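One chain comes next, on its own, written as structure tokens: the form predicted alone.
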Amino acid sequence: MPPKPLDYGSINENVKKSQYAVRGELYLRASELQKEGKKIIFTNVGNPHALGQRPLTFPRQVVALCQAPFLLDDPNVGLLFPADAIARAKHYLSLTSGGLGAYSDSRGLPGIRKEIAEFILKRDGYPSDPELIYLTDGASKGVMQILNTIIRGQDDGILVPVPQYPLYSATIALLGGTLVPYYLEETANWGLDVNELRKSVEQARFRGITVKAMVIINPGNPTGQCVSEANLREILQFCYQENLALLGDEVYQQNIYQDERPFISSKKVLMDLGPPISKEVQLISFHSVSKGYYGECGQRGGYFEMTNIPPETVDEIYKVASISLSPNVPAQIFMGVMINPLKPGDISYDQFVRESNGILESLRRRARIMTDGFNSCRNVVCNFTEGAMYSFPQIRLPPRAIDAAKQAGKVADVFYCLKLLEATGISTVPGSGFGQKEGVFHLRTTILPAEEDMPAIMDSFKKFNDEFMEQYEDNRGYSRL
């Protein structure tokens, strides 16, 4: 009798080739405990309010006005709410054509999009046109469309960072495209290397592929280094010179804890280098609510820009996002609140400030509990989280745990993050889900677990990690970078 349709051996190979580790087997084992009655701290994903972020108070009023728009015919709406609040609900449900139960345009509201171009006009110092720049379910969703949209076949590669956040590894094998891995430099503080770039480039088009767009994680995920401006300059100049659309995720760029690299956008670089580049290289650059302080992940609102995009193209775009008839509206309206957000003399402005710098300053300090907890660790080396919502330190595993790893049919950091977690209950991914260098060994962790907790979490850890190197270690110890 012949396979059925949705037999194992009769799905469509390039689903069985995508892996998504923030979600693989260390989230599966974790959830497994978790119904068993053990305590777990989920730090695999990036996820604030489910590790206790408390939502912006202003946001949350505008949506629930549009969401119950009734409410806004209450005689006593004022007691319950800001008039700011209200003001900002009737505008958002004026763009609508029948509220947030209706469809919008594929590419979102117009009146958002034009919000958002003004946003970028401010952030930048350059013009955005509207019609270029698209609303998506989350910022994954828009890099789905436009890898869809650039990948041809497996023929087509695409320059990622590695490690990379596996969106990209996941998409592009279900597409049926080649990744082609750029190694960032732990050394470095994970900087990059132009001439390894160019390396990855010549290697990938000796093996016949077409090397059509560039990558780059700003504030990185999982690594949290900011890229400065001499080097995004670098990167853009490459890729005129290689002729590669970069794209730009840029979704941490409120993320950033420490003062000397800001962010600054991939588009205000290239618009600052002038002709011909300017002109030349295409720029997508994609934008989130689920991270910054609003951390509304659950919301799944985001955006991408066209810069440079042939309006034939932006057409085909246009049709790939048609497929889905709308992005989810609600997303929209909290995307329109974060990037035309409250001025001074607004009623909600100073609790608006208050929360969302609250959230910042105790996100900067728990960036430098975590670093500072991994690097007293013994066999434990970590670079300092400059921005995003990550910690990635590397682990030295001694060559008794790599053997007892192979043992157990394991990769030695998914061998480690288990244990880890069975000891534990802290559920990390292990860096084989990112993508690392040969032989070197890492985990990832989000900086997200409540403050107060975090001492304690560290404690945790260097108890399960002294014990571990003292298993596994030789009498000759094992020394770290």
Second form
Protein chains: 2
Amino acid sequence: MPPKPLDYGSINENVKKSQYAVRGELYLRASELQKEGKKIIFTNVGNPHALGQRPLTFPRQVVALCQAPFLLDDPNVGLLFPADAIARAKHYLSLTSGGLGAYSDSRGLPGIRKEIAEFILKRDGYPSDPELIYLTDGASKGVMQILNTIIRGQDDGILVPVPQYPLYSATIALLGGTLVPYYLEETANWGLDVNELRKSVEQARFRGITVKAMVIINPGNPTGQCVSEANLREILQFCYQENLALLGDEVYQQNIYQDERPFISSKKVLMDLGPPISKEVQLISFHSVSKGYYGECGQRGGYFEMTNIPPETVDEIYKVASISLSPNVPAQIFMGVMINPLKPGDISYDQFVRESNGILESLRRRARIMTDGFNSCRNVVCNFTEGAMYSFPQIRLPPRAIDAAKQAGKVADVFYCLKLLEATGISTVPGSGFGQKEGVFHLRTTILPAEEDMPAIMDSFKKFNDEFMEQYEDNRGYSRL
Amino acid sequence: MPPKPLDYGSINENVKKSQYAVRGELYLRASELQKEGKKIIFTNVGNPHALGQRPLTFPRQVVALCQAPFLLDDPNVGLLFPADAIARAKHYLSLTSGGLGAYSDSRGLPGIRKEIAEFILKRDGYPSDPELIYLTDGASKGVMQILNTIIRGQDDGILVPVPQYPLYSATIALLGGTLVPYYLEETANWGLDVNELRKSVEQARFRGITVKAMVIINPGNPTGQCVSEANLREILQFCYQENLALLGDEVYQQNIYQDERPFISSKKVLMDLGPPISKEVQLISFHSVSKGYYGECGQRGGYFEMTNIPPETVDEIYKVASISLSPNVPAQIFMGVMINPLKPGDISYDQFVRESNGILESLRRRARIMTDGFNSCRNVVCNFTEGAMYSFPQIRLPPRAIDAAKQAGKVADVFYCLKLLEATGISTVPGSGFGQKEGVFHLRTTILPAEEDMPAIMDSFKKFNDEFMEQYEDNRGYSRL
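Okay, that one was the form predicted alone. Can I see the form predicted together with a further copy of the same chain too?
Next comes the full complex, this chain leading.
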């Protein structure tokens, strides 16, 4: 019998090459253990509601009313919903053409895109054009669409930070392009050095790669650093000099846990630079309802804003978006509420502030507990989580542990994370899934477990780690930078 | 200045090649006219709620409660929601891990997938494995993922009906594969002739194409035919002989407007055939919440079921689904309610039946009104819409009209549809967007305008058409099969 079209040997090789560790071997093993009855703490993916974060009340009220618009005519609606949620629901329904059950324009509802443009103007101090804002089913889908527009084949390269969120490596592999890595400097709190960038581009060009775009993740995933304004300026100047488009992954812009470096958008820094740079560098910025204090991952809502993209290309992006007809409409409403929050004086304002501040303040405390917890462990060093939702400690493994991993046919950090999972139920992602320098090992965990559970989790981690280090202790030192 | 990465000349050629007429030139022009204040009847896309179809009450109540779970603790909840909606909402929330705001497994919620498997068992009489059912953000996303798994490059061909829904041609172009057309026979009510299939495959192979899969759309889009059991049997035997995977687009399975040929699934016919065929032919079947009497397009919910796909390939499909983390969870709940409807005796049952039957019976009447309306027009012939949501009349154009179109730089049916739009506000899609035999012209319209508006719309169409034919009348006859 000849092989069939969907036999493993017959399918698209790029599909096979694509790797996505966040739901990889560790996650699959954790899911198995859970089925067997073991208690698993899923810290593999930034999924706050799955770890007990309660949704914000007001946006949920608004979307529930949009889903059940017949309630708006019910005389009892005021018993269950506040007047401002009712007014908002009516407002958003008036922006649709047939409620949440009708496809919107493939770019999203024009009214919501207009409100996003107003949000960007307020945030950055520069106007934004609603025609250049496209809503998507989560930011990931937007990133995939833009990379698909850029990448023509294996000679097209995309500069991606290492460590990186594997959406980038997976999508580039799926599209048959080439990932051009640039390393973040762990000892400089995961800072970005433009000389390092330049070196990466030169090496890639030497190999015949046309480097077309650069990705920055700010705040960083998995690395948690906040990029400074000065650094963003250098990056944009570099993109201008090297003729690169910039993809700014800014989905964690509300997740900031220190005061020295507030979030600043790539768009603002680009505009601040003035012409010619502000008119020339092609920038796509991504945002999401899945992160921030919303954490509405399951709704799948995001948008991207295009700057300096010529109209003919914008039309092509519109056309391709149209093939899947419309991003889901409920998440467009969440995006609307997120970028146009309640104001002082609104009936639900106090509750909204209490809920959202509660979440952000607790995340800030958890970032601290986790960093300190890791740094108290034998052979573990960890930068502070300045932003985003992750901790990315370096695990300095003794050579005997690395040998044992090799014997087990595993990468050393996969070996460590599997042992951690079996011993404690903590489901993390090995650093090798994000990329790291040769011979150095990490893991990524979210800072999302409930605050009251955090001390016990860190104790359990420390107990496992210190025993592991004890077991594999070695007089030959350990892996490190 | 060298071209920049997102300048039109620099981007992915496959993006440019991909065409999607449903939101193409006609739709863009209609949107412009609407902005200028003209009343437009959008029949370009099967979007029932946009044309006034009211959502079914029960599923909306369930999803609203899932979005606002705090209502379940409110003593007044019973004033606004019936007990069966409350019970269902609690049931679905118990299937999530953190409500609608948490990512589900990338394949969808296990509990919903189990209920879909039960629905398929009940529908077909054959068991279905929940592990082989993946939920998606609408059926289109599922089709795109499967085609991406199959297509390796331009030498891989996919057999697609002509006329076809342009999701297929657009996606195959985007993925750099080759569309291998097979023609449906208009004079045999858009029937499918296996000899025609065989000829298409032979011709493609002669050109060096490896034909890997065949698409059927049943009921047909844009053609509205229901495929008979005997025909499905022939198709599956053909796929077996020719080593083709079958992609069964069955999103219109609830939209049936005649009694002679009820919907029958490809899966059932495959299983009925018995071994070896039932064990060998690789089949992927697609379904959606956007069609049927739900018409919940804006929610973006769908699923696909895989039959005879080896586990290693299933794992690859799972991995790629994981890159975008999770289909949206609210639409998974809609799918759950859709495939597990209310039963006699449930509090909301009578209302549910009244609403859903009302929609289906009206669609059946509209299918008839539209077919008869088209057939009463000069030089227009139209098969009856047996199923789905579209009417696809053949417009027999006089040579003078074809010449005038050429002069205007337009394909003849685009010319006709643009004139129709300007004259009447009816926004259709030219047949050339779906494919048609050389020298024959069609348009596609949905049968979705409100029933009470239908006579006026058909009058307006007839007036335009008959004047158009009068204007371009010609003693040289007209285009036809």
